[in-house]
Amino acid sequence: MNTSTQTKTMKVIAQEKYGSTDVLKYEDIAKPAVKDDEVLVKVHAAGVHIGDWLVMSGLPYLIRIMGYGLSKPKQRVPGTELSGTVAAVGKNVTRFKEGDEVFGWGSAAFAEYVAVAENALVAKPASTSFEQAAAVPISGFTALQAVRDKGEVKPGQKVLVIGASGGVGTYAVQIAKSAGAEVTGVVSTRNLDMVRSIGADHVIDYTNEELTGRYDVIIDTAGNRSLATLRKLLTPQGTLVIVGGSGGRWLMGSSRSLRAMMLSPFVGQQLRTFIASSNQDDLVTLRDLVESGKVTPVIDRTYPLAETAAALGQVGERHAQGKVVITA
């Protein structure tokens, strides 16, 4: 293993318990050891998504039951999206060497260094900044799988993206456009121009307009409209893809997803929900979309590592335009 890095400690964001952003601490811990199949990455940027905020807060309680820790977080250092430079490699690693620029997903990304499985990384596009690359993985996986796999979007279809200005929504708009769809984004007034700029054919300001029309596919990332309302916007054979939810300390909208799954077999429309999976093939697909210019990561704001609490607070308010990114 290459061990060219000198210092034995690093700065991280850590939490010992669930709660508000006050539980986050900026501190020194030992730099991670690299296993045989791992890559040590010097983190230049880490993306922040709503899942990071949910795990920090421990709400809804469903998060804890899903394996993140019942009484306190199992993972002391949060963060899952990252980009950076390879600092060292395990003896079985063949695809990367020291100095390579990479991006991908892992655990404990809110840190100066992180040890990541080799198959959780791909080469960073040369034309893309570290901040842009770090904004891609988890939110990109969710949007890609929602549009391609669950929505099965085809050229010429009409697609409605609710929450089009958010971390997942900005990718969903662009990925649906790259598939040849006619895309309408639903946003608030201040986000109209931004969503037009990333390729939406139409935009609806939900603060001033009613949702109207019929759509072949609806990607709902907002989670605050009823199934009945959404089904009225679908064509008779249309597909609704529910991405996440909102509200409630226990299930956070999961009850709506369960109702959709139970109803779907008995109606002509497809009512689908899912949990995104992280995999290298899809990361390569996302990289290719970014390299080709079909997808451009939208970054609202960057924060230094020491101000991660403020970054998570902004994401938790659900008002970010695109992604919030931490720089290490």
Ligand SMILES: NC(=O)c1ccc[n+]([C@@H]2O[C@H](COP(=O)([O-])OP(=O)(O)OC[C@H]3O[C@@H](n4cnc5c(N)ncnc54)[C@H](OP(=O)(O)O)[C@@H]3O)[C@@H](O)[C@H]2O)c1
The other form holds:
Amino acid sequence: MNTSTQTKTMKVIAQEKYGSTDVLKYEDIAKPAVKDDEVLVKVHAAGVHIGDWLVMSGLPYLIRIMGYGLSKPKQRVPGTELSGTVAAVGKNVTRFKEGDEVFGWGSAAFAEYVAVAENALVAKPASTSFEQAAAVPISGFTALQAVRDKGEVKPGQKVLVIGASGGVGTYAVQIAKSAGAEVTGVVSTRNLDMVRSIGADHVIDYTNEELTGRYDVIIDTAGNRSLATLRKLLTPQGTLVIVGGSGGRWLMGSSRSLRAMMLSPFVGQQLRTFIASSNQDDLVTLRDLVESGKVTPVIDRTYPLAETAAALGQVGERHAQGKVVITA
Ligand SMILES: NC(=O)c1ccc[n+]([C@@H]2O[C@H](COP(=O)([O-])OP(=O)(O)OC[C@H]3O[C@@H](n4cnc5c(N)ncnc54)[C@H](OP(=O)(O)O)[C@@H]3O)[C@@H](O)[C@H]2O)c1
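Taking the form predicted alone as the starting point, write out the structure of the form predicted in complex with this ligand.
Every chain and every other molecule in the complex is listed next, the one we just looked at coming first.
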């Protein structure tokens, strides 16, 4: 592994084509040059999320049409969540200097160094490890925007988080709790204690129990229940937030989201879906939630950069307990 900022090359994970984890190669490429508005970060950790797996596999095909590359990925080096130390700054950068500890989002984070826009980074809390910080950005944005913006969760409301043990779900549980909600997490048996430990008031083991009750807000990250089933679990004026979908190589559950959007204007319940946006204000909000102890990133396991393929393989199985993180 390169340790000097003077070294001209660096190790990365790169892919020339879409496919299973064996398309990921551990190789040397030139270290990125830092542009005027960018920060060069020596990566200490990179979070892995299901979006990385989708871009690796090129599935659903919809993402290729959305701009990731029709026949092969446009971006050779994957990875979008990162933490590390500032190694160099562009001439317009004012907020950071060499040696600062930061975290944020970008492209090509499965690498020893990454050049990131200044406004895609914030200072890492001193009390948070690099691994924890790297586990926050994309999954955290998704959970924050699902709970706060789409769910509009208010104190005292009953919130059901389906997929409460996953990368997004573990943040959704904690953010809904910090908003004052009474939270029920839906999980498989092995995750009951973990989801209680991050603050869920109630847990339902989906492998043994039917989902019951009426909820003001449902955050669905698992994506494998019908709209009719979910609407029966909502209060008459309740809000369903569809975060994820499953099934189908073309759309992977997007048709359910589309049906929800078309039905929503005609029923009392709000049926919402969204694509999370990465932005600095929300990164600051997430940083503050972590720093105050209201949110603790849950890390399933870490892998060295050379073993990123195994990490993506685990994430692709869709049963990680919280987040999987690469260390560089
Ligand atoms: N809208 C957006 O912008 C956006 C952004 C990011 C992610 N997403 C989507 O959000 C979804 C979740 O992402 P993630 O990173 O949290 O995935 P993840 O880490 O793989 O989590 C999936 C969770 O679903 C649970 N699960 C699987 N089958 C279930 C079932 N039948 N009932 C209840 N829970 C079940 C798993 O728990 P067990 O292990 O206990 O089964 C796991 O914890 C994905 O579909 C992803 O594409 C959307």
